[in-house]
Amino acid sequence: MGSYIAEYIWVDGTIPTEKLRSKSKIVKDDEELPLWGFDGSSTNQATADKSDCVLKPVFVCPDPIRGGNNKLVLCEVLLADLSPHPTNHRAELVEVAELYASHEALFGIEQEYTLFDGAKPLGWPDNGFPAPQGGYFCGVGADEVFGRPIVDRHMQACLDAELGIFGINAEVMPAQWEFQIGTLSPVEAADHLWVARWLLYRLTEDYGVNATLYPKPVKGDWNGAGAHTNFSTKEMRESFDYVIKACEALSERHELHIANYGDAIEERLTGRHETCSYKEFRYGVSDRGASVRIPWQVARNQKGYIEDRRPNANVDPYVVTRLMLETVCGAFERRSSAQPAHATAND
């Protein structure tokens, strides 16, 4: 009888960020994954006297890594009684998840990173900086680009993980780099951006430099990190209509999507650099100075997504996808509800 080798992964109590953690566990091939326990009184997650905590095995995928049959494995943490820990908000997701099925909404999200190699970012000079933002973003050649075999081997060990990748390029700013997780439902974008993010993390080891989600790792004049969030419902699919009241709905909760969209949101959003003022809200088509873009093929074919512009990159994708459901599904819902019944023949 064979064994193999299962990553398991959580995220933990960090605070402003959760940190990812991982240990591995040794599991024959006839057996079920198990649950785990784990100190969290070294994770932010408990005291000392009631440290123990418990991993509960969500989402399993190949382990693009070590290769042959291992396992990456996602968790949720648990306290001692079996109960959802406060800092799973996986759990969250799922009771809002399954509460707006009906809507059947799709995620996308562009995560950004920067590339640091110890204090600077990757490919930067050791005094001063480099030529202004100009011919980074997508850019090629050595003089424009820093970091592409990292970026190459990430996004080949999420397609090896069988995650839901669907591209990757250089950013504004040289040494920043975004890969793209979706068209996925709800808890699958976050389970998978959640392993993608672990793989970058583990994959940089490798090379000696570090993935850093702040979102603004650099001071001055130089594009700020996100996590731009594309959202559709099937309304929203069918009919502009639809679109527009998603966008009307997230004004009206602006200030609840701020205080949750990452932390030091101030710093990236200050209304420069391709964003908009974390003080006030706009929507509009194809205009990447506003909280939220309607791209310009949407507005053309009348129906089908949004681009929330506001997310930090080091915003939780659980705590994201919750409040966009909440936000916008909750907002349809209370339309449909408020709209007069049909007249019928006998009537």
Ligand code: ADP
The other form holds:
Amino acid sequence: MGSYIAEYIWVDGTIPTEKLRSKSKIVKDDEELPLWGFDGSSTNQATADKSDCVLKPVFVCPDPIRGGNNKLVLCEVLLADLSPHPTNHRAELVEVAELYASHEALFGIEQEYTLFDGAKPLGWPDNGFPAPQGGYFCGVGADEVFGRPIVDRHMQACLDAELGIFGINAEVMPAQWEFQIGTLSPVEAADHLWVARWLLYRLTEDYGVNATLYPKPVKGDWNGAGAHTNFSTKEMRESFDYVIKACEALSERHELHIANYGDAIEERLTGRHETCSYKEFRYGVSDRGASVRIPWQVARNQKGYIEDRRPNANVDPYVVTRLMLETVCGAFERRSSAQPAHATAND
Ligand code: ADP
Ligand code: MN
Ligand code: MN
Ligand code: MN
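Could you drop in the structure for the form predicted together with the ligand? We only have the form predicted alone so far.
Once more the chain from above appears, this time first in line as the rest of the complex follows.
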């Protein structure tokens, strides 16, 4: 009987932005994936005197890098008593997703990132700057895009891992790229995005390049990096009224969302570079200067989804999906329960 390599992956407790960690375990073919442990004092998840944290496998997929029978194993972090660790935001999302399951929420997250070669973005000159932005977005040619072999390999790796990847594109700033995960259910979208991020970091190792999710990697007249979060519920996919209701619900909790949409969000949401200032909330059809965009085809079809453009590239997908469910599905439920009960013949 054979064995395979399981790469146990988890989200750590680094502040203000979590990092991914992983280590490898040999597992027998017929063995169930066991709980495992790690030294939480080395990941900002414990003190040295009570250092043991527990890894609980929650999402398993083929390992596209090692190939064969090997697996990637995304884990939740638990305390030694097997309750969720305070840094385990997935456990919170799972609860909220179950609470609002009847709304059949779907997410598609656009993950922007920037490739760095040492201290500068990949392909940038040693001194000074490349030509100003304008020709790079979805560009082609050695003077327009930097890192295509990495990006293509990452896309193929996501496919081989059976993740719900939607596509990729070169971004507005040279060396900046995007991949999209979804359309998927809330927990799947967030799990797949964390694994896709891990694959990105792991693959860029092979090129001596590093990928960063920092939201404003180059100061000045260069686009930041976001994680536009596309969202719909069953109601929104059937009626434009609910698309508008979702936008209105988000407008009522703007500050809460901004405070949880990734570190350094005020550096990126300046009101320039296709963003709306973090100080205001606006929504509109086709408006890439708004906080929330209603895509043109959604306005035309009078149903569909919305794009929350505020989340930073470094947002925790377990947090953004949970907040959107709480804010939008919570508002839908309050509105429907506030309406009078069905009229009866006696009324
Ligand atoms: P943009 O035009 O903003 O660059 P992209 O094409 O990069 O948009 O990404 C669109 C995302 O929207 C995809 O991830 C897709 O899965 C998602 N999406 C499409 N339809 C829906 C829907 N009904 N609900 C939620 N997400 C959706
Ligand atoms: Mn996009
Ligand atoms: Mn983009
Ligand atoms: Mn977008």
